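Here's a solo chain for you in structure tokens, the form predicted alone.
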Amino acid sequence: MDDNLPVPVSILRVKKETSLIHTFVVDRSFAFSPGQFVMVWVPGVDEIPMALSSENTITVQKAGDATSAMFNLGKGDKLGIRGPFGNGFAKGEKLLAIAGGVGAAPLLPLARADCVMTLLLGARTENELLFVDQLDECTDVLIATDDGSLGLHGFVTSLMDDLNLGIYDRIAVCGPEMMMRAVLARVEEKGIAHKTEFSLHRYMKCGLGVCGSCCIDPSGLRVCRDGPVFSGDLLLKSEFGHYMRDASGRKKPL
């Protein structure tokens, strides 16, 4: 398969996870490492990066033109997929995963690979929690909701307070960037940023490391080639948690 060209796939089924998050099951499987991404082409609209939630599924949050167009698609409709690209999460015997919202998507295959000892799962409300039943089958899940409708009443980062973070070999994190920045601050305090990994989401044009649209300040590391998963110690003095850039390259405050 030529990763530089979109592979046409047909949608077999669309599963409504929440009002704003759907999982698209396609008719082709992709070999990947948990945390890698694919470029998804929505014909006539745009091509955008998305995480694989399994070898033949992408889990999508409605947030822009391309994802809104996808929400109008159904069985038999076509997409184009390039990839997978980038690096995934490192595996360890004792791994802690921390997921917020749709950030549970790239962490689900990591949990299914029997790599996750504990998973902290957060969302604004119970109805927005992803993959609870599936995750419960393969790891110890602790839940937090902003409104207290299920689990701890508070942010997912609050679940870290009762854990001995030192017992984990690695910590894998994916979710809203402000949530991940809060996790980074906590692991920095404990001196373990180097064994914590964060999955970044940035605007991408090529996905190949050529255009530079996804470079992060001040290092110039490319999210598509050097990421999307980065060690926490590389992000401590970066733009992470402060701003990102839009399609024109302008800084976009978080």
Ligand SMILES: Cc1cc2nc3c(=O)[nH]c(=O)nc-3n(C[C@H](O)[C@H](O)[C@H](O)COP(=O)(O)OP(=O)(O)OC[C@H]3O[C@@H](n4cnc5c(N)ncnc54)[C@H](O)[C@@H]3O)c2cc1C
Second form
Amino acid sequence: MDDNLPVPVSILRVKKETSLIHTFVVDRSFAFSPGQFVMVWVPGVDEIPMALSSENTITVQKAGDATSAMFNLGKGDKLGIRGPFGNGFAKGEKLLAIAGGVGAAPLLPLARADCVMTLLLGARTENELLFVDQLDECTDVLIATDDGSLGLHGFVTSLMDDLNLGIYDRIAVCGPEMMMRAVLARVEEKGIAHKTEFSLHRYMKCGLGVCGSCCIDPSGLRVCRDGPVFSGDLLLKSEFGHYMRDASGRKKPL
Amino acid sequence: MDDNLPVPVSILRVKKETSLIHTFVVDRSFAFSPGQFVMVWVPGVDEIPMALSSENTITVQKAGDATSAMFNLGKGDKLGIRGPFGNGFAKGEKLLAIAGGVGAAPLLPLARADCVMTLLLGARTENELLFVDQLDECTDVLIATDDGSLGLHGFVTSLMDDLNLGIYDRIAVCGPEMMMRAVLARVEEKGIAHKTEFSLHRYMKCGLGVCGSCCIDPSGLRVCRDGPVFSGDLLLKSEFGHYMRDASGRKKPL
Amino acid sequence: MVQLRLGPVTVGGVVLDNHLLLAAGILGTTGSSLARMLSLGAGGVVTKSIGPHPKDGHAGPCLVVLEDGLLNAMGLPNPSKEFADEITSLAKKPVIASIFGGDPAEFALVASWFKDRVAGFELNLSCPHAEGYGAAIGTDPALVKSCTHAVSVTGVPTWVKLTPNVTDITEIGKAAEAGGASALVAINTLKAMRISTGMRRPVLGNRYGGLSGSAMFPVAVRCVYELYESCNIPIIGCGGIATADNVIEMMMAGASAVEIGSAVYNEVKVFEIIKADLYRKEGLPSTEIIGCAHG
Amino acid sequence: MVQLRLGPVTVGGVVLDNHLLLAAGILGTTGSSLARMLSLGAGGVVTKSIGPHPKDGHAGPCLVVLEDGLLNAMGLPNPSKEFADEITSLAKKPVIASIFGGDPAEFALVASWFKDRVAGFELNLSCPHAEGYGAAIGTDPALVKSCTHAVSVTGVPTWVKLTPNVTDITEIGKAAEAGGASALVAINTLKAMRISTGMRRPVLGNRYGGLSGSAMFPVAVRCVYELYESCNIPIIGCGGIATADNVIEMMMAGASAVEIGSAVYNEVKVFEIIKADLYRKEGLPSTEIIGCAHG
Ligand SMILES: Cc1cc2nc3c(=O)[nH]c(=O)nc-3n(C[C@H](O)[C@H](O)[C@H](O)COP(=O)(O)OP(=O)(O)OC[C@H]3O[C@@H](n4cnc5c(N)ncnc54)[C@H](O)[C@@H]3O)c2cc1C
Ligand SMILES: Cc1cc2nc3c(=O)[nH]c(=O)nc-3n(C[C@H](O)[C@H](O)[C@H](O)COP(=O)(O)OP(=O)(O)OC[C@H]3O[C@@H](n4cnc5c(N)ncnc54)[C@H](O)[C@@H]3O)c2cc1C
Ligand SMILES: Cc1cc2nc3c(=O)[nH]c(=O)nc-3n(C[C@H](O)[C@H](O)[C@H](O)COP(=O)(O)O)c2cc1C
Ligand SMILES: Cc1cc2nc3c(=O)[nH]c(=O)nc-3n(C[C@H](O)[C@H](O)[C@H](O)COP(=O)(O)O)c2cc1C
Ligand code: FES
Ligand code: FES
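Next block: the form predicted in complex with this ligand, after the form predicted alone:
The complete assembly is shown below, putting the previous chain first.
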């Protein structure tokens, strides 16, 4: 039989990136495009979507039940993996990447693919910045922290203002939705929303484009299957930045 | 879906070969090897095994319920076809073919495949001889009738005695089981049973090698899947020529 | 292949754009995704099943892909009453609200929220993996009758969706008919399970789930055929339909229309694709095909 | 993949050569073909179901191949009492006689013909397409108990094969246990139908038939899992098993051994192939695997 049941993997190593973000290295590699995600089964707890931060790692921010349960796992513990799923980022020659918090996870493999000229990295404070060293190795990193503990004191959007955005053929963005919405507003002003791509986070049950729990208004597109990466254009007149849905399907404001 | 349900075919024409044997020409061709058979679904009646006498014909002797029902069908009526199934005759360079009655059906395409040097054709009486003209066109036909109305007066086995069997590399046989058993006895005497092949008739329910209704003793081989063509060698110490089984699986003597 | 002429389609009191509906629980959580499926060719859409209280559903994994089907245990996640807002923009469209409850009163309550907004109701008396709901009720003929009655009195067309996980589906079909159902929908998923041998535990968070897709098609055809022999209201066939020929087969078994769910997994444009194969101007009227494999 | 150590295998009172049995009705009509399957690696063989009178079975078509399974309605063809002669050459081999009857007396009669010739009985209380036999009895707990009792009093190990076409299979399993069954076999085929759209009629001569093969595997796993939670006798898993990993999955669900039928269609050497994958010297004892997906 040729079933697509979750693939069991063992954790080889857990790397503590920050106090709230750990990278889990597993014993199996998955061919993927940067921006694609997997459904991670934490046995006995839940199954949650996670970007692949490399072919055999996921980088997880503690957020609730399932992610907290993962923080109690270590070497030898098992996870189930379905995927990779979704579209991933479009190819480009001269990319600008903009990462906020754990949003750096899908952008690291993009940067490693050698097409990102500049990457703007933001976080609340210095020791919450993700992947600074790895990113430094492969691209030109500019940093902003909300508290000014490293880099520019302020948001990544301020970093954008210092750049000549015209030299990039595409802009790839992943981070907290408020931050992404701010980026979208900025690129809209500059008339380059069509050059931008945003990786969305939505509540997902199936990851397969069937159940409908991740659909966005008003297009009805599925974040898990038609996304998670959407063009800024498409997101302009959408729910993006305004609300999302919880597990029951009820709207909740951002 | 890629199901193997019976393929519906329409009867284009019915050719009356003899009073008890009709050939049904259908509107669809099946790629097959000579000796392979199909399961023929006579709607509302039954499904029965029939050799393909060409890629779009079956040649049917009236025997009981299903075959009689077929004799009431004509142009435009529908049948369902599953198959072709089974192994068919082995390839050879210089073949002798021996046909009795409707057993000529699977041997006609063999003769047409241009490898049969000589064909022995037997029947009870002249007007029950099958395919005389078609066979004459493609091979050297020798005839025997039980009543002497055409050809040799006697059995096809007598025709064998007049031939130098040593010049044939294989011998393919199909006909009533008593006649085939007589042929087998003759070739055994001559020490050439291993060069002969017999196409067996057994009661078949599935034609797929699953139900077991066509298995022969003592090998347990399935006529529908491991056969219907078996080497004379294998049949020597077998039920062949002695008994077969009915629909319920009870043995009945020949 | 048999092809149909597309004329006006009215089934169980509901006017549809064609014979193909989106099945309950497939891309049916938001008004936008229902609208998208209508624009992609569905002749009608059934919403996600809505119940008396908001539910988050079961813990994951909720859905896995098998070689020839899907296995799911969503756990009836739904926004409950708030869902009414989702479908306001779809007024006048062929939208069927799938609803569930634990007793006739709950069914009546949920129906009251939607009765002026939808073309019909579909009662989920069949989900095989929701404690106290779905098949927990749908296997008891008396409860099926009373729940159906509680909704059919609204006067809105009331379809009842049946579970195959019973000894005799015709008994349940007759109970729905007696309760005033305007049509039967057959069938919901087969109760099933897969185990991850690597993890040594059932693969679904809820352990038990429902099998849908091609694997179940022969069971669905059988159920429709049985119901056609024993009930007198229209039947909507559901379960494993993926091609136009599958649609014809369901109709020959006795279905007046069909619902399609899992096939959306392989191709979100499945409705357009099937329509292109199913209909042509010189096709047969559906009346000549529906139930023609009987007798 | 999980692999097992092959030690002595005794299940429900029957000593087997390994954990893999040939399922009833598959190449089980003659002693020769049963002997062939034993020589091809089956750890035990179940005969074609034998009843009180010879039967020719249903008119054809009797078996069709689907994309992911088989659909059959053989109609229990069998030679009845004469079958005893078929298996004389198989004395001392792990041969289980599958038997059926219309009531306890018929079961007792058929059992009396074979009780000194076989390692065990399997009661067919589950064939979904034989009027008055099989599932016609196997859906009624009281009849299941009395028929089981009629055979178990012989003292020969008595396995009872269950139908999935019931609302609650555990109720039937408990009835068999109460009747003295030494093991449960789960499951027989799913009641199903396919229609030939070209012929406009059901494809099987008997119209209704049973679905077997991969398509039903998730339903079979579910049934074994449910029975393991509610009964206390060993379970033999059956339905859609085609690979060593399927065997492990059934065992994790609670099966002590398995039966394999339809997979013979793709490969008559399926037992040898699965054995090669399933067993190795350093493998786990089966006790560590059986039922490990529970709790
Ligand atoms: C395509 C995709 C890729 C993702 N990649 C990553 C990644 O690489 N690393 C990472 O740490 N996280 C990632 N996430 C987010 C991650 O899936 C959620 O953090 C996780 O599901 C939370 O599960 P939980 O059980 O721990 O929290 P829960 O108990 O479910 O929720 C805790 C809190 O988080 C909120 N929340 C839950 N899910 C989401 C969501 N999808 N988006 C926003 N808020 C949510 C809840 O509303 C609640 O407030 C990704 C999400 C998507 C859709
Ligand atoms: C591989 C194979 C190829 C065949 N090819 C041809 C063919 O090309 N042309 C043709 O006319 N027939 C052929 N037959 C025989 C044909 O299948 C039977 O004649 C037919 O099944 C009889 O069906 P019925 O319902 O008409 O007769 P029934 O009512 O089933 O039986 C009528 C009588 O025929 C006997 N009979 C039934 N089936 C067989 C059988 N398989 N062998 C011997 N006797 C049987 C019965 O015992 C009974 O006496 C073939 C059989 C096999 C196994
Ligand atoms: C992910 C998923 C969710 C479902 N949710 C519901 C539901 O909420 N209510 C319902 O009645 N049926 C639900 N079903 C069952 C389907 O509506 C349908 O009956 C079943 O899937 C068989 O059809 P299919 O093979 O075309 O998918 C769901 C099925 C799937 C796969
Ligand atoms: C052609 C065929 C004949 C069968 N005959 C019987 C039978 O006589 N008695 C019985 O108990 N089960 C019978 N079965 C059911 C099988 O024993 C088995 O329960 C079912 O096929 C599921 O297993 P599988 O998927 O491995 O085939 C038959 C199945 C098939 C396909
Ligand atoms: S998560 Fe189910 S459709 Fe996207
Ligand atoms: S006819 Fe069924 S095995 Fe040959």
